[in-house]
Structures are given as structure tokens and as C-alpha cells.
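Form predicted alone, single chain, as C-alpha cells, below.
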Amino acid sequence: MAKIRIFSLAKKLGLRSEALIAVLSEMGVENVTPASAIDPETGVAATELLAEQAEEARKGAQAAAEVQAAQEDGRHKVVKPGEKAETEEWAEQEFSPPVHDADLLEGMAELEHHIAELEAAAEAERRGKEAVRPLSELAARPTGERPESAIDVPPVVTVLGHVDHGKTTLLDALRDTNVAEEESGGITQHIGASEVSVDGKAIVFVDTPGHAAFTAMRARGAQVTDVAILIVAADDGVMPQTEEAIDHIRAADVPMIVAVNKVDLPAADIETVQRELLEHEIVPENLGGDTVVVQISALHREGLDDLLEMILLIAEVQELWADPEADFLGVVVESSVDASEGALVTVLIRNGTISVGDIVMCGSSWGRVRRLRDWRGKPVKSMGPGRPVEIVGLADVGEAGEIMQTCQSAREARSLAEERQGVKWESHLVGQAEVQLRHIQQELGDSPVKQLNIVLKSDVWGTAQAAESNLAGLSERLDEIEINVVHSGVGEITESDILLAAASQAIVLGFRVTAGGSARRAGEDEHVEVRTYDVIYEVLDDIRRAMVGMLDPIYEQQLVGEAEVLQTFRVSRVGVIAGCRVTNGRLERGVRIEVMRSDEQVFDGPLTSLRRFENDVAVVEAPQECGIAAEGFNNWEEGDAIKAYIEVEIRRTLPEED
């Protein structure tokens, strides 16, 4: 929230700037001028102090009037012997009313109005600051004294692990759904929240994909969780993404349960899994440690009761609670765009209650809640803390991981959204300018770095963020090529995406989205390449190939033959010809030759003429003899050593990841 200048505030209050500066001085705010700016909280304090002074002045004026009235009454009152006149009693009282300030008295109503106005500004500023506080702070469980209105809330459980170790199959078994068969490529590519009920007690599950492309999504899931399940396949053991998941769980500082899956397979090796866990300092309970390890078969639904029991036991120790009467605060788990309903935002409610009709703020987007749905899609009027809910009504999708809060009015929400959108748009314009500048530099030859500009669209924010993160990782692997994501968003590829790509000389990548008719026509007209995918690693593979194709070729000099000069001949119109014997490999017309004499190079250039007997030939193999000539060089001598080289293009590849 912008600060307010002293002269502007004084004008609103109907005061002279000097009067307001004097009050600020009493508050300890020194060295200010009418042009100085103060924050809304200081403005509130100064205005309240002015109001107090005005109230004291009013009371003083009233007391002075009463004194004067008493004096006038005393003149007409008969005084009995031994009694004092009332005027004398008043005169004996020590009373000195504050100095009367007519401006303050007349502006009392205006003061009260501006106190409320500045308090609202300060509150808006506080909300704005909170909105950019780290997720770990805002999304944390409430702590401190538990209010009477607080309720117990279900634990939030995150399932993490390596690709194809059975995370989605486990959730399918728990919630009796069939998500796994619907996933493209057999891997989970979204992050969502769902609920499981065990003997009347709810557990909220956040499913994070295990493919390497979703590291950022796994990290975000671990930040809002109360219990983390590390799933490890009994036949596969600890894998690269398993190690990453362990790091995320430790960074989030949450209790861990290890679920060893696929124990029913013949290749299952529990001892090997435990040994690999020990190498990562995870000590199971049966080996004297404090990590709960449960053996399960998600496919055959074995061991699931034990797993759920352990989750509830750990959650009970944490005493999780939230206050449904507190200010609403939620964390965006996922968002997408529906053609008929617009932005759909899935939120995990951390505190408070959200209801249909509430005005909510999320990043640079805001709106009035039109519909609420639980995790199964059932419409609800309101939803309390600890539960996931899908919200319809925001003007735009909120990015996964952002904080959602309620606002007092549409005016406040719109103002904050416009501020944040302005910052976001300025950043976007700066990015656009940088792209165009780099392109100009590249054309002028001032920049050795080639640009691969991309407009990225996805069906949900989580995938867009993961793809963008992995594209950045690819970009870091080469100094010659820089990947620049000009724009990333959610929803169908639109005509504006195509025009942006055309202006930025970018390609458009769509993940599980399509291009509308107008977008396709615009793509053809503007010659913009549009590629769509269903599996994220196909996107990354294509970009890798594109990067390799953009690399400048590297050529290597390869020795193809050697020869020795036996004698020299002078031929008219040709010059000196060297009679040679090819001692190794071959000589070819047009190759680069290096002539050495006593270990000193006397010529380096092309072999222009190659003859065998009376005929011009293209190649002479060892151990044949031939005559050669080189344009610009006639100083041949017997015994000269000749080496012949050709340029070979070296196939370029991306450096291996560390």
C-alpha cells in the first residue's frame, strides 16, 4: 500500500501541515516536512492522537462554559453568612482547560472518518504484506493457545517416491478410485487432494507425481503436509527420485512413514530396501530406529489398514486443530480452466471457513465465490478448515502453492489485484524487451548465445510450473543456447498466445491442451510452430532435440594419409611438382596438407593437383606413387614429409546431468 504525504493528509483532515507535523513530533517522528511521506499505520496513530486532542479541547471548552455560567449565576444568588459564593468555590479549584483549537473541534467528524479510512489502508497493507510472506509461514498450522471455537482437523498426508513405485495405485486402493489407468504414459502428471475416512476419522491425501519432471511439485506438496509417506518398491529399492523425496521430507521437517510396496512380487527384497534406507540415515523401528516401516501391496490391498492406523496415530500425537471462525486462509493445490465455468482452483483450507458469496484474493487474481465443491465434485455451501475444496469464481487461475485469503470488499480485492497484476505485467514487459534485445544482438553478432523462446500452455498450473522448471534446467546445461519461457499459462492455446509467439519468434508448446480454430489459423498465418503433448517427458525430449539442432557444428581435423617426397619436377605452366610415395592411408585432391621439413612446417594448405602417371585422379592409396602440386607453393625438396587431413563434423549432444 502506497504511503501518504503529510500535506495531503493534513488537507484531508482540514488542518495546517504545521499542526500535523507538531503531532508527529510528539509521537517521535522527527525531521519531516509537508512533502514527507508516512505509512498508513503512522497516519492512523497521528489521526487518533489528533482526535484525542480534539476531544480534550471540546471537554475543556465545555468546562470553561460551565465556569462562566456558574459565575453569572453567582452574581444573582443571595449568600448566607459564613457561606462562600459558588464563584469563589470555582475560583479555588485548580483547572486549566487545554488550548481551544477551533480547527480540531470543527473537524471532529472528519477525523473519525479518516481514522477509519487509514485503518482500512493499514489493514490492506498488512494483508498485502502477509500475501507475500513465505508459504511455510502462512500455510503453517495454527499454534499457541487453542481457542474455544477450534476443532480437530484431519492430517494432510503426502505420498512421495520414485516413478512407478505405486503412489497412485496406493491412493486408488485407499479411496477406491481408478486414477492410474487414466494417466497418460502411466505416470501421474497432476497434483490433487482427496479424502479417506477411517472409522469416522478423515485423512486428506495430497498426491505428488514421482517423475523427475515434477520435483517442484513434490516440494510444494511436502510444504503443506503433516505426515509424509515415502513409498519404495520392494523389487526396486531406493532410486533417484526416492532420494529427492527424502530430501523434500526432511526439508519440510514432518514425520515420515516408509511404505514398502509390491511385497507380493517374487523379486521383493525387504532386507535390501532396509539396507538402502540405512544408507540414507533412515532407521526402521525393527532395527532400533524411530521410522515406521509398513509392508504393503497396493495392488492387492494388503497392509493398508496398518498404514492408515499409523497415520492416525502420528496425527493424534500432533494434536492438529484449526479455528473455523478465524480469517479464511487456504493454499492452492491445483488450478485449471474449464470452458464453461472458467477458472477452477483447488484449495487446501488451513484456517477459517469459506462460503459461497465470499470475496477471495489469490496472487493477482480475485473474485466472488460462485460455487464450492468437495473433492468428489459434490456441491457444498461452505467448507471448514482442514479440507480440500474446489472453488469457482476467480477471474483467473491461481498458481499452485499461492495463498488464498478473503477480502472485506470487492473494492479492496480489486485494488490489490490491480497492484499485483501491474507488477506482474511490468515483469512480463521487461521479459519481452529482453527477448527482443537478445534477438537484435544475435542478428548483429553481438551475442554468442542463441535463444529458444517458448510459449507454454498446460491444463493445470502444477504441470506448467514443473515443465518450466525443467526447461530452465535444460537451459543451464548449455552456454550456447538459452531457453526463455516468454509466457506460461493454463488453458487452451489462444490466438493471443500465437501472436505473442510470433512477436517473440517463439514456438508454442501445449501440454494436454488443444489449439482453438482461431489459434490454428493464426499459427498458419504467422508461421508459428505449435506442438501439443500428453506426456511431459516427450516435451522435454523434443526440446533436447531442438537444442541439439541449434548447436553450431564442431569440426575436427582427422589424419587420412601420409606421404614422402622422392623427387621434384618442374613443369611449364604448372610449376614444381613433387613426386611422392603414399606411405600410409591415402591422399585426396582438395584435402589440407601439411608439409614438414626437419620437424619444421614449411606449408599448410590445400592439395590442388593429384596425378598418377599422366592421369588426374581423385585418390591415391598407399603404397602407390603419385605427383602432387599445391597452389602457391613450389619450394618442394626431396625428403619432405606430407600429412593429409580432412575436416570431420563432430555430432553434438547435451552434456550429461551432474
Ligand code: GDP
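Small disclaimer: the values here were computed from a predicted structure and weren't measured. Whichever C-alpha set is largest while still superposing within 1.5 Å between the two forms counts as the rigid core. Positions refer to the first chain, counted from 1. First, how it differs from the form predicted in complex with ligand GDP.
- The two forms, fitted on the rigid core, differ between these two forms by less than 2 Å at the CA of E390.
- Fitting the two forms on the rigid core leaves the C-alpha of G166 displaced by under 2 angstroms between these two forms.
- In a rigid-core overlay of the protein, D552 has its C-alpha displaced by at least 2 Å between these two forms.
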Given for the second form:
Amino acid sequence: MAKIRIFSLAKKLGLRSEALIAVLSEMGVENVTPASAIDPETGVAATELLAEQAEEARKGAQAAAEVQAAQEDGRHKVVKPGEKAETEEWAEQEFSPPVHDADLLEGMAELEHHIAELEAAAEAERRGKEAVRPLSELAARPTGERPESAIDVPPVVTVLGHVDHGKTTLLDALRDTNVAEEESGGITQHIGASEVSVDGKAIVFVDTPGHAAFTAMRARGAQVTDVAILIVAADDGVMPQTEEAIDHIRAADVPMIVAVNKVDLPAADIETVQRELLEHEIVPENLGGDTVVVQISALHREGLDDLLEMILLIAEVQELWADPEADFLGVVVESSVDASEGALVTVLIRNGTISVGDIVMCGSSWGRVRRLRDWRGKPVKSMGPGRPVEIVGLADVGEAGEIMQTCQSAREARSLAEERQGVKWESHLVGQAEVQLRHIQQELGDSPVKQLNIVLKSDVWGTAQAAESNLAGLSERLDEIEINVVHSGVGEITESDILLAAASQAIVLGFRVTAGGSARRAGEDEHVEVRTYDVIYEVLDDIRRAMVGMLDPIYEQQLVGEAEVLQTFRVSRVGVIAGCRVTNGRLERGVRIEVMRSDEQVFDGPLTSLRRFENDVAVVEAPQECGIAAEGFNNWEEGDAIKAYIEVEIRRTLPEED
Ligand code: GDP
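Return the structure block for the form predicted in complex with ligand GDP; the form predicted alone was the one displayed.
After this comes the whole thing, all chains and molecules, with the earlier chain placed first.
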């Protein structure tokens, strides 16, 4: 990772690629072309060698210049004959610096700079994943002790639901109501997130509705939503995307408020909606459950105050805070390219403060903050935590869920950016979500109950249900492993399924369905394993195998040999050796032995030394004789019976069905 191509390194050093290749060849790096990539360590070594050569060349050139000057003013005539001859000889050679490129002589400072950069890149590479992983964790709300400088921050809300149920209308309504209260200005431009204030308390809404954006962020490790609003149209009820949204919200473990929308319509049927919610185990408060359900009309802007109040109530419990004085950390929620300004990136500031002039870094892109705008598009000089802000100045757009941080210097930013360009940065961020059946065992480590998370897509509801109940059957057969169907839906495997799987560390199983192009690409990018099947038993077979692979191995002691002690003798430095005859099977060095004397165990431990005719041997088979010793046991007696055991791993299977 973070490899660098020869031509680009050469270019930086002000060299021709051939010159760099020549140096690499001196170092023993052969068969490379300008397009070959070398690792940072090799780059550093080559650059250092070049620097040494350049220094020698500089000294040589200086000496040559001195000789020439001396020749010109005739001073060389005073030196002794031997020296004179040598110096002249040197001076007569046409001077050619050993670095193959005279430009390098002027590039010393540049070189040193690049050495430092390459070293930084090499160091960053060494730090590897460790450096990356905590990033996404940082995107979570700060926890622990609240510093004195901390302030309360607004909750971040995302609206999810079926198409046409009113997500956009609701967001527009909330934004407009809020702006009407403002004295001047309006919204000049949408930046991707907006703020609503209720009695002086703010709420931040992510303007991209739907679960794709919601889950994409989560898949990148950045869970920004504090409260999810599930919008359900009162005239349409729970629809497929509503179900998907429910699963996505549940997988994210985010508090949910249900907004039953379009209650103004004559066809509105709130009771049916409630019943359908119950079918999905969403129990409204009025029916004794714990889900807040509010009735609204986004179009007529009714019930919005109730909704906002409920959001604030839920947020209050969460006690959200952030520290304006902490290191800056933002999560990208939206980005676009403007013809005149370049990349526009909206981030939600999780912690710290950003100001115009700061150097920021996002994925592999960096830049100096030229302009900042608040959610209405108004220019600001700085912005504190908890708020969305649009940043102008980055070289490139970021993707939703990417983490933005500040850097101390342009140099630091550049070297980090280079490192990240080489690596597939994203894949690092989602590395934690990387789930493949064969890796599941390692992934899960030693947790007492292991979970196999599955996103299931099927051709029709019937098969989905059959597959689900079969999986549940498998799950029940083993206490150690729980199969958790994160989402089960009908239809082709989509990008949204992949993102949900990535965010939930799940695998995707398709049953008589395929994955579309964008889903396949997403699967590759996010390292999510997608398996499709035509026959149900194939699914079950695979899952059964995966479950067996996840089981902790069990070991069994297997008797491999028996021996009898014929005589004992003391050997200096070794201790007591037992001369035995192997009566059955074999004895092996390192095996566990049990020494029995008239039915009583006198020793249990490893057989440390095994000899036959003065030679150390690994194995002695029956009916041969041998000498053995066991560390820590010298009390051998004639007639002792030895039993030798090895530990074998027992292949585990699923308990058979009754
Ligand atoms: P989205 O796909 O979830 O973003 O849904 P939209 O916000 O685009 O709304 C879909 C349609 O429903 C639009 O024609 C809206 O005008 C309409 N709509 C949204 N909210 C309401 C409402 O409260 N009442 C009525 N009658 N229509 C609504």
C-alpha cells in the first residue's frame, strides 16, 4: 500500500525516470519501468542514495571549479609534482555527476523535503490500519467525561420512508417554517443539512432523505443520526421501502419516531397504519408500546410542532454535547462541484471548531478552507460543533460518511493525502464491516454467543418466508450461534442491501434473485460477501457450513501408546531416565504422559526426552525399548505403567435434527 510510481517520484525529484531507475538498479531493484510502483521504503532509500550522490557530485564540482580557478590564476604551479599530476588528471576529465542529472545539484533542499515526506508516508503506512480505524469511531458522539468547555449540541435527524410518502415535503415544510421566522435573508442555497429551531433549541436535519444515504454513512463507520423519523403515508400504509427503512433503523439502533403523514386526505386510515406497524413490532405509545407516533400533514404543515417537540424530548434524554475546543472532526453529509468554486463539501461538525484558513483533510483530498457557509448558505468565519457547514477549498468532493479532520500544515495534509491515495482508503474505513463467510470465525473472536448476520433477498414472499424459517430452525439448533436476519425483502439485490450488510457486518444471501451492476460494484467496494442460490438446501448447506466454522473447536485426548518401565537409572544433568518397553502403539516426544503405579497416578505431564541407543528420537513404536525422561519427574519406579495421549481437534457438526 501507499506505493509510488517511479515516474511520479522521478518527477518530484526533478529527475528523468531513467536516472531513478539507474539508482534503483544500483540498489539491486531490477526489471522496473517508469510505470512500476515501488514501496515507500525503497523510495526513501533511493532518494537518500540520490542525495548522497548529489552531495558527492556537489563536492566534486566544487573541487573541479577550484582546480579550474587555480589553473586560471596559475596557483597550481606551486604544488608538488605528484599532486599536481593527479589534480590535473581530475580536472581534465569531463565532469559528469554520478546522479545522471545535473539538475539534482540544485535540488538538495527539495530532496530533503521529499525524503521527509516519503518517510512520513512510510511511517503512516506502518501505522496502517490502526491509524484508520479509530477515525470512524471518532465520528460517534463524544462520550466519557464532559469537559468544562463542552456545549450542548442539537440532535441530528434523518427522515426515512417509502417513496412518495412525503419525506421531501416534510423537510421543505420544516425548513420553510423556520425561515419564515427569520428576519432577513432566506435560504440562498441548500447545503445538504438544515437547522430548525424550536424555542431556542436547534435540531439538525439531514436533507438527503431515505435509507441509502443513512446507511451509506453507517457503512463507512459514521453513524450521525440521533433520531430517525419513519414517515408513513396514512393513505398507503406500510410499504416495502417502509419495511426496509424499519430494518435499517433497527440495525443502526437509533431511536425512531413514526410520523403518520397525509392525515388530511379523506383516504387516511390511521388504524390500518397502526395495525401494520404492530405487525412489524412497532408498538405505538397509545397502545402501551414505546414508539412515539405523531400524526402530521407535511403539505398543510400540521402536527409539525408535535413532531419537533418529540424529537427534542428524545434528544434530551441522550444528553448530546461536544467540545468547541477539541480537535476538529466532521462527517461529510453531502458534496457537489460548483463551476466557479470547485468542490463544495457539507460536513456535520461532530467536535471542535472550523475556521476559514484551516487546513482540512477528507479521505485523500485536502485543502485550505477558503469559505464557510452556514445551512442557509450565508458566509461565516467559523463554525462550532453540532452544526452543519459547507466548506469551499477542498481539492475534491467527499463521499457521505467520510471523516474530515484538520491538519497542522499543508505538508502533513499532502503526505497523508498521498498515503491515502495509494491505499483504497474507503476500504479501510469499511474494513470493519468486511464480512466474509470464511473470515467470520476470526471476526467474531471469543464472544460467547456468535452472531451470523444475514441480509436476505428472495424472488417472492413465499420463498423469503420459507428461507427465513429454515434459517431460524438452524439457529435454534445451536446455542452458541445466533442467526440474525437483519433484513429480508423481495426483489433484486440492491446497493442499499449491500450498504445495510456492510453497516451490520452481514452477508447477503440472494435466493432466486441476482445482484444488479451497482450492487455488485458496491459489494466489491464494501467487501460484502454476496451469495446467490437457486435451491433452498444449498443456502442451508452453506449456512450450516459457516455455522460449523464458527464453532469453537473442541479437543479430545486420544490414547496413542502404552509402555512399561523395566528399569531406572540416574544420568547426571538429565535426572532419572526410565528404561521402558513400548507395549502398545507408540511414544512420541512432547506427548502428554500419565504414569500409573498400582492404579494411582504419580505423574501427568509432557514427555520431554525420548532416546534409543543414546540417540534422541522423535518416535518409538511397540515393541521397541527406549529411555524416556519427563521434566519435573524423577521418581520413576520399575513396573510403572505409562499411557501416552495426544490432543486431537474434534470436527464439530450441527446437532442432528430430531
Ligand atoms: P417523498 O418521495 O417521500 O420525498 O415524497 P414527497 O415529499 O415528494 O411527496 C409525494 C407527494 O405527496 C407529493 O405530491 C406531495 O405533495 C404529497 N404530499 C406530501 N405530504 C402530504 C400531505 O401531508 N398531504 C397530502 N395531501 N399530500 C402530501
